[in-house]
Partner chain sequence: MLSIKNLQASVEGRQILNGLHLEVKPGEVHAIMGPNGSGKSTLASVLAGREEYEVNGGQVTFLGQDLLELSPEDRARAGLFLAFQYPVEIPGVSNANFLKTAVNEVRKSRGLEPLDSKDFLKLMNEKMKLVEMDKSMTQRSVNEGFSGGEKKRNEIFQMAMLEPTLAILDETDSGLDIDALRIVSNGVNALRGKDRSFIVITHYQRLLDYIVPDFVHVLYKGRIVKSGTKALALELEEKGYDWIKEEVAVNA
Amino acid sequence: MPTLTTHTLAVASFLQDAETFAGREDQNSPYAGLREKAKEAFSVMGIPGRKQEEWKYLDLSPIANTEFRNAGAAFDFVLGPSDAESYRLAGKEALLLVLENGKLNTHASPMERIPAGIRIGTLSTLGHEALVTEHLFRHAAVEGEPFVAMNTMLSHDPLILLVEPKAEIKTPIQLAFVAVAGADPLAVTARVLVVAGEGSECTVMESYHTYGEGAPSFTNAVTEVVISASARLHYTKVQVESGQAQHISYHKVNMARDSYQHLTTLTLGGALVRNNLHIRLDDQHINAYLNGLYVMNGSQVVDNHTLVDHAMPNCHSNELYKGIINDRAQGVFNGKIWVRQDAQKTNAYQSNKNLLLSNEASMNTKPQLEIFADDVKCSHGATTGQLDDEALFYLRARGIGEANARTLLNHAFAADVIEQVENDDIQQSLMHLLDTKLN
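If we take the form predicted in complex with its partner chain, what would you give as the structure of this chain on its own?
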């Protein structure tokens, strides 16, 4: 297969880092082989170019042409417990863990407050658990995914969250990933494994922040989520990194029979953001809700790629992604729904709606249905446009000034996504973040 990639500065330095890291890792570890495979895959793929269909609308040259310093594992923590509080988004009751440059900062995280029914640790503490060897690095496939490959080869000490069967965890868990900006461009590898045991219920948030000002940071985040039979998972991903940050994430979820998930992806920060979501509905009677919101200004580029893979019958998925694009920002939405031959009686819906607020802004949308079963109900809708003139006139005719009316309507448009977040505290913080961004 001809390769369309160029081996740039970044690729060379990442491979160099992987080499160093591999030298330190125990070669008998159950993960060593997977790391090796990932490295091979990344060295072939490199950083993809725009000629590849999956990267058609995203120019990765800002990443490809930067020589990053890999955060690695050997550094002293900068953040303390009081810093942690400023990242709190999941409510007062939530357990807030800080991952500094991808590494769990035990100093800033109250590990003693981990609620019963859930075990939280890292590869170094939980790596020998059967559940971990069964799942870690095994769901986010490296084939065709250069950034997953890169993450897998570089991830020193992934965070692991194991929810015990039947456990109902009332305390939301917030994982705050903070990139500490420095003098040189910094590369951060963030990796999470969540296994929700049978019949369990849990609320988890991943949030991404930047600490301090400095050279741009590049975060490569991969999350693997396993939702066992009858389990319910409420998940939120929030991206509020600095305006210089580059962020590429890959979120893979495997869902078992009768399970449920509600996943919200909110993107407000970052210069260049790509969110890949891959949900596999692996058994029957699964309900999956995927919502997303991106509010962009300046020259932000945000690209959401989602794939909902219906492999089995009688499942339901519902996807709503909305975007507000201002200034010179560029939005991308690519939403795939696959309904495989066995997945009869599937109900799958997808909607993508965008507002363009400026004439320099652009939006590229590619909703994509691939259906191989006949007894299904699937639909997608996509719109890109302006605020409804009628609504605007109506507000103005009631005495509301034009700028105010626009803000009100923009807010209403976007709040639609946040209002569906099931945890009230989280909903409130997200609404606050939205208002700050919109005003």
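Take the two forms, superpose them, and find the largest set of C-alpha atoms that agree within 1.5 Å; that set is the rigid core. Computed from a prediction, not measured in an experiment: that's the story for all the values here. Residue numbers count along the first chain shown, from 1. What changes on going to the form predicted alone:
- After superposition on the rigid core, the Cα of Arg398 moves by 2 Å or more between these two forms.
Condition change, the form predicted in complex with its partner chain to the form predicted alone:
Partners and other molecules omitted; one chain follows.
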């Protein structure tokens, strides 16, 4: 395993934090040895440098050169039920669970409202159930993924959602991850496992926020999702952290036969954001939709890396990512569709479209197809440009001011992604966030 960078302040700090977990796991536990394995992997890999192909457009020095205070497991909660409501994005009927500095805050979360058909808990309460031991820490591999390794060695009490077979959960579940800013730079480790049982249906949202004003924060989030046969999962990820936040996430999905997922990622906040999304279609007759929107200004940097792995035949995937980039902001999209040799009759589509609103804004886009099967229908494409002058002239000729005309065109461009979200309440909240950002 190659060394990616020399040890920095952050690497040394995170490895020291990992020492506090040493010896905690029972040697008979199904998780015994996983933390040590992750620590060994991270100590070799460190934090990636720009010489690494997968990280060439992302300068991670703001993370690497900062000595973070890890939130850890022992701290006093700050947020209460009234604070939680300010983070509600999934509608008034949704179950809103608050994870403060990565840890479930049961005081701010109405655990008594958990709907029938789904069990929600943490590693400390559900950790030895068969489904948990089968899937937790099993899908997001630490090999070659330094931030997954870091997350695994520092995870203290991951959140777990288990949807029972054939359960139709009508109530959306929102997981609001809130980094409580303080005097010192804060590192937050967020870990989630979602298992959708056979024939079930559920709507889940992850949202990321910052509470208060203070030093920069760094959120390292890993989500493992298992979609069983014939299950349907609607998933939304929203990032609206403060302008001082750094955010690295890894979202790994494994899909079984006849399953369906609709995954939307909306990135609006943060100084530096990297979204890694890996979707594996593990059996036949699977439908996967993967949509993303990033709206950036100032000196924001947002990097989206996606991989859709078609491992079996007769599956369909559709991917649409759009970006609006203003000021000196920098966008990155690296999307790969991988069609394995056995994956005949694959239909896979990928599109990345971007608007640059200033001369200093930049976008690096790299759509990729790797096809090892013969009987497939696959396409990909990328465009980067400016607002349509004719459309802008059309609106101005009808009495709309230039600023408002530009906002309308930007909204229409971005709304194409949000309108595909299937829950009306979530769609309305995302439209409101979009309008706020554009204005």
